[in-house]
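Single chain ahead, by itself, as C-alpha cells, in the form predicted on its own.
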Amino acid sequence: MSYEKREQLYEGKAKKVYATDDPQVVIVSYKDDATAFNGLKKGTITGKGAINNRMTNNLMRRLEAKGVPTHYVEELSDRETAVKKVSIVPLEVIIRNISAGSFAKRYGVEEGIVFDQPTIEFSYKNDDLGDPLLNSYHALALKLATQDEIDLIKKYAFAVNDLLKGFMKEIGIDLVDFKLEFGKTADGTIVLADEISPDTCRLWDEKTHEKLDKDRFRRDMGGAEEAYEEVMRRLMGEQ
C-alpha cells in the first residue's frame, strides 16, 4: 500500500505524526532528538530515529505474530512507518524485571536485583504533572480507562514482557524494564502503540551488564549512538 503523507498532526519529543489519505492510518516519523527527565535534558543521538523506527517495527511484527495486537501497518522508509490511527490511553505502563532507575531510587535499593516476578506500575501520561504514578483505582476515578481496559492492558503488558525477554535473551541482552503505551482504534479495540526501542527499554548486556539504552544519554555516559547501533545489529542480525 502507498499512503499519501498529508498535514502534520502532532510533534512529540521523539516523533512527528502526519495524516494520510486514509482516515484510519497515520504516518509516524522518528526524530534523532533525545530528551530525559520529562524534557528537562535535551540532546541528539545521531541515527536514533532510524534505529528506533526499524527496531520497533521488527518487534511489533514479531509480537503481532504471537497474538499481541499492535498499531503497526507498514514500514515506509528508515524513519517513517504507517500505523493505525489510535487515541492513546493516557496510562504509561512500566514493567520491571530487575531493579534500576527510578525504582531503585524510590525504594532505596541497589540496581541489578532480579525480581522473583515482574512488577507493573502505571503513570498518568501528563508532562505538565511529571507523569505521576497511579494505581488502577486512580485511573478509574480519573476515567482514564475502564476496568476491562485496564485488565486487558495488564494482560497484554505481561505477555509482551514474556515475549520481549525471550527475544532479547536470544541476542545476549537482559530486559531490565520498559515502558509501553496502548491506544484505542476507531472501533474501541485496544492495541499496543508508540514504540519499543532503547528509548523506552532498559537493556543490559547479559555478560558485561553494559548499558545499551537511553541511560547512556540520561547519565552522560557517552557511547549512546554505539549502544543503539549494537542493539540494532544484534536484533536484525546486521554486521
Contents of the next structure:
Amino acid sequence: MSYEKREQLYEGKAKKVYATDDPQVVIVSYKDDATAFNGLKKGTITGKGAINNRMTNNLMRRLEAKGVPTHYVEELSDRETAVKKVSIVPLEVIIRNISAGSFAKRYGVEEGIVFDQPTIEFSYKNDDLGDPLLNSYHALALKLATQDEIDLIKKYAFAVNDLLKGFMKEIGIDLVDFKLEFGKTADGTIVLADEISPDTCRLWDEKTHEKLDKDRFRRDMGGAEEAYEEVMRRLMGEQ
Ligand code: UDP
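Next up, the form predicted in complex with ligand UDP, please; the one we just looked at was the form predicted on its own.
Zooming out: every chain and molecule, the one shown earlier first.
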C-alpha cells in the first residue's frame, strides 16, 4: 500500500502532518528541530527526525502486537509514516517509574527515587496556557474526554508502561518516565498516537545511569545526537 502525499495540514514543534489520497490516513513527517520549556529553548538534534520516526514505529508495532491499539499504519521512509487520522485528545498522559524532571522539582525530592508503583498524571495540552497539570475531574469538567475514554486511556497507559519497561530493560535501559498522547478515529475508537522516542521518554542506562534522552538538550549536557543514536542502535539489535 502506498499513499499519495497531499497538502500540509499542520506543522508542530517536531513534526509536520500531510493529508493523503485516503481521508482516513495522514502522513507524519519528523523534523530534527528540538524545543524545550514550552518552546522557549530551540535547537536542532541532527538525525533526530529519522531516529524518532523509526523508533516510534518499532515500538508502536510491538505494542499493537501486544494488544494496545495504535494509530500506526505504515513506515514510508526514514522520516515519514502513514498513520490513522485521529482527533487528538487534548491530554498529555505522563507515567513515571522513577522521580525526575518536574516531579522532582514540584515535590522537592531528588531525581532517581524508584517508586513502588508507577504514577499517572495528566496535563491539558494547551501551549498558550503552558500545558497545566489537571486531574480527571478537571478533564471531565472541561469536556476534554468522557469518563469511559479517561478510564480506557489510563488502562492503555499503564499497559504501555509495563510493555515499554520490558522492551527497554532488554536493552539495558531504565524507563524513568514518558508522555503519551491518544487520539480518536472517525468511528470514536481511542488509539495510542503521537510518538514514543527519546524526545518523550526519560531513558537512563541501567548501569551507568547516563541520560540517553532529551534532557541532554534541555540541560545543555551535550551528546544528544550520540544518545539518540545509542538508544536506536540498542533497540534495533545492532549491539
Ligand atoms: N514530556 C514530553 N512533552 C512535554 C512534557 C513532558 O514529552 O510537553 C515528557 C518528558 O520527556 C518526560 C516526561 O514527559 O519523559 C515527564 O516530563 P516532566 O513532567 O518531568 O517535564 P519536564 O521536566 O520535561 O518539563
